[in-house]
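The form predicted on its own is given below as one chain in structure tokens.
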Amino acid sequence: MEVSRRRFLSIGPVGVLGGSALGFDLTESINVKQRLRIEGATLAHSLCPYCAVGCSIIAYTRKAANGRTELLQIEGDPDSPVNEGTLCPKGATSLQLAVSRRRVPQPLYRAPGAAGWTKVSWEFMLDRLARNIKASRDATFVTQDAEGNVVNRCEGIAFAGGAAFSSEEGYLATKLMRGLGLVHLEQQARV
């Protein structure tokens, strides 16, 4: 059989790579690959957890034996207009801010003095950090400045916001933050 050159351009490179012309067939490699870690994973949409342009990704989850949802796979979602399927090197690295074997699954505090870090409670941290933001902001809190004008700040703490901020949470920590008198604010999504 002759090939011309437009038949074999209509064949394609799948179509030549797996024909028997060169002595082997790709065919069933390429419908393993198909198979592999996502196949029977339940397709869930949602938006990449950093900056504030709002990408849309494609997570893929499965049940694990143990009950839990366990999550295979982030991608970009070719049918959004925001992206078009692609993510910037942040967020094609957000499957690790769930599984990362390098996350920290529960506080640790170090004691003035210690060599090591010990687990403790949520309760516990959450207590001692809002002990600590009290007495800074006590310490720190201007009500008027040096020409008597009122300004009602608390210029002895700083906050600075995650990359890993959505707008929502941006917005919310400045709220929060401005509600105690903070003056000296940065995070990636700015409100």
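Residue numbers count along the first chain shown, from 1. Please read these numbers as outputs of a predicted model, since none were measured by experiment. What changes on going to the form predicted in complex with the partner chain:
Comparing the chain between the two forms, the hinge between its two rigid parts falls at Ala98, out of the candidates Arg62, Ala44, Ala98, Gln73.
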The other form holds:
Amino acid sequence: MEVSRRRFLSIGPVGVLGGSALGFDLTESINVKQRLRIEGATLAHSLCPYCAVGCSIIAYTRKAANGRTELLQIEGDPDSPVNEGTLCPKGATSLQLAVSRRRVPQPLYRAPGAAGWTKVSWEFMLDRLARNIKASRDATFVTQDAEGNVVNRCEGIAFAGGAAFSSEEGYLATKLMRGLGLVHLEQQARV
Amino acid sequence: MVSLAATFGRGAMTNHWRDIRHADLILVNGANPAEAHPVGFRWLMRAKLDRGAKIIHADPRFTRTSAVADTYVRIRTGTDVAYFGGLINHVLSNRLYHDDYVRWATNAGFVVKEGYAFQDGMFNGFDREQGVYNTKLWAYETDQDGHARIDPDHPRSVLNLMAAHYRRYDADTVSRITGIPREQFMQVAGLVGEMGRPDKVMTIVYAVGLTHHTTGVQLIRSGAILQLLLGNMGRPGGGMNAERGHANIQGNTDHAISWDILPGYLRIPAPGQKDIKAYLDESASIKQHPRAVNFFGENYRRYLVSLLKSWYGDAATKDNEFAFDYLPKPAANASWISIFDQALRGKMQGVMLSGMTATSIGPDSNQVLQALSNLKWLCVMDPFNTTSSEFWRAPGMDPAKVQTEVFMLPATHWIEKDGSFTNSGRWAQWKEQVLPPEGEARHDHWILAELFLRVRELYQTQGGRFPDPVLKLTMPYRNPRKPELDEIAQEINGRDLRTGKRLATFVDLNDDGTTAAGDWIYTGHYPEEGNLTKRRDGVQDPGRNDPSGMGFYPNWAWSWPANRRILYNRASADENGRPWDPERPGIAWAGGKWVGDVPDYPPTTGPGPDAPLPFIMTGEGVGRLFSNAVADGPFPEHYEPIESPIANPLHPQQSATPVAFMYDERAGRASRFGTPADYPYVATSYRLTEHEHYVTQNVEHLVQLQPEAFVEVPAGLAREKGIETGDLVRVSSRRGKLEVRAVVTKRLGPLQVDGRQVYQIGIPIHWGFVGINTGQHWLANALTPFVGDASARTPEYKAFLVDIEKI
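Show the other one: the form predicted in complex with the partner chain, since we just had the form predicted on its own.
First the chain shown before, then all remaining chains and molecules of the complex.
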């Protein structure tokens, strides 16, 4: 008997797998495990962050006692016409990408010639970077080229990235960078 | 992107993942979907298991895709132009093409202008000084209205020129270049040759194994030409299916994080285009057939003006050409390698990287490290440290000598924000915010908005160079420092400025400043009724949600343009609107309207011999077998990689493409290319299932599954060199080296190429000096050459020369 996961869950803890190849009924234990893992959880729809197949995922979260949102589980979304509930090894372990001790906890600054990072505030970083951007823009901005054409371009700053941006972030990045006059603009499409 | 746009008018995967199950024959070239796109690969397997489709996998390496293919073809990396060329020759010389389709839907009968020539490996119009072709010379003969002359029997008809061009690609020549045994090639040709029948359909699936060559654009063009000849474009189960490698490359290409375009594939203006008219004259396609719709060309101005209204609002007026002068006009190519070339020349001051690590990506990572050292400042926005944020203390670097100021800004992950991803098949799917930002991490778009506003404030208080665009750019968000992605989605969709209402279709965009839209191809994804990318009517109820039964699922998310699932689908039906294969219809004219998919055609225009031609995005109205929209030739030609073990058997005196862009040579830097005498083996690079480029070096389970850098060495070569599996080997190119373990394998067999044996070495790309597993100090791209193709400047990651020795 073929039972899809959706149907399996909707049937509930009745022995649909009774008489399985293992010779005993796993139904109850599987369901108990399922209940424990996502019991009381909030369900959200997201997408796999890796390749561009565009697999839909379901993420289960729960508010922990300390108020933090805890990510319990990520699994393939059975409704998607793209992945029909399946995920590859990367998608299936994407919880470990989302929640990681390896995240950079705060802004880090490395001065010219320094041998290590300095922990700094966002305010320090944003202020200093904005000044750098303006200085580099002013130093390398060309309003007219040698032939007298109006070109209004900033030659000395490049922006690259965004293959894992949301599209709306990408659009804003393009708008802001073109607004500054950048011509060097790139993401992971070519490389 | 370049090759498909040059052939059909748009640069995107033509069909979509689920659609691949409709194919009878699947050619997989330059891709390994079973390992790199495992879940997408299920649709190739469904074609095979459910309808007996055959899969032919041509690849230097026997992979898990090969393992389930019906035919595995071992091919020398970078020679797919010859492989496809042989197939095209077989189809042409045996008249196996889909004749009705070719006559109606391609430029086969168009007459090429006198002067066209191809001799000794060179097309006409080469400028030796500049190293470029004058592509304008590759044009049609035209009448007084500018329409192309059509005469299939003319000696210079596209079909006749093509037949002459491809006649050289006979089976023996193909075998000599590619290393594919002649008999095996003829078997493949036999299968492909059947796909020109209306009741058969073939698809071509490819990835960066085709693009990452100095001939990358022409490798893909070759497949596209074959598909046009067989009548497989626009049809369910057909098409040219480019597998994108990152979650949202497609969406962010659509929105133009790319030096050469503005959102919606409008070209970036060039110097000398002093107003919109001058820009349109050189950018918009021109109608070249009386029955061409020329949709893009006719509407280009509406899309540009609507974009400028989005960006510059009230500052964009009729009187100031809608602030056209605010758009930057680049002097030259400004793509990926150019950024680092400019840094090496001392002209680049600052680089901002977001989720993209220059050091690992290369090419020629050692040279990129030098380029990063030349910067005044580098800003890295990423959730994790990367080989770029840490570049100043990479192995071999002396931090004291690196004067670059480095900013590491902790950014949020995809799951900590909402917004949409557009997958390879152009489906824009919305995701919800699942988690709040971790610790001090901030969203990339909030960081960028904050930086921009701070720069604006500096210009307001201090003044500076041409501040107008910085001061006038619209930031129409409730909190401009923290825009919501929902607000930006609405801006992208666009609105009628007179009513304030969001638009439901790009047909309603105007060129007089009364409408605004950030990206016309997304107009309609967020109409007044709401955000259609959130729709979720999927396979839970196929009867209701897939009314055509063809797997379009029109109310699952939204696909550009206009929720169309298959591009160019007008060509899925014949001139009279009847599907070529009634079992697999794309669209059909029935009862006075088009039914099926959203038609890629004027929706209320019927079919017939006087009706508009099927490819609405080109000025010709048809698909281009001959195209002057590429920089390296109107027909594809086989050229050797820049580093190759042999001289080109077709024209040894012009072995590599004459228009590859040699950055070091142009800048007066010393050559970094090797010769076969010093580096006798061909190398190619690729991904493993368990890793995604470099970020997964931070994911425990994946590092456990594939913990360590290695190279794959063919068994015969390993015997010659005394290398066994597990031995440490040194693989070196002229540019750098890896010292890693060897995996000796039969997956990479020897090839007989041009009368001699050639070995290929396989190099997975994923390791660097940052990640869970420390001590993995080897960057695969330390080996790859700093060179780009003529049209797209894509680096040649997939074919270069190395030596190997046991340590």
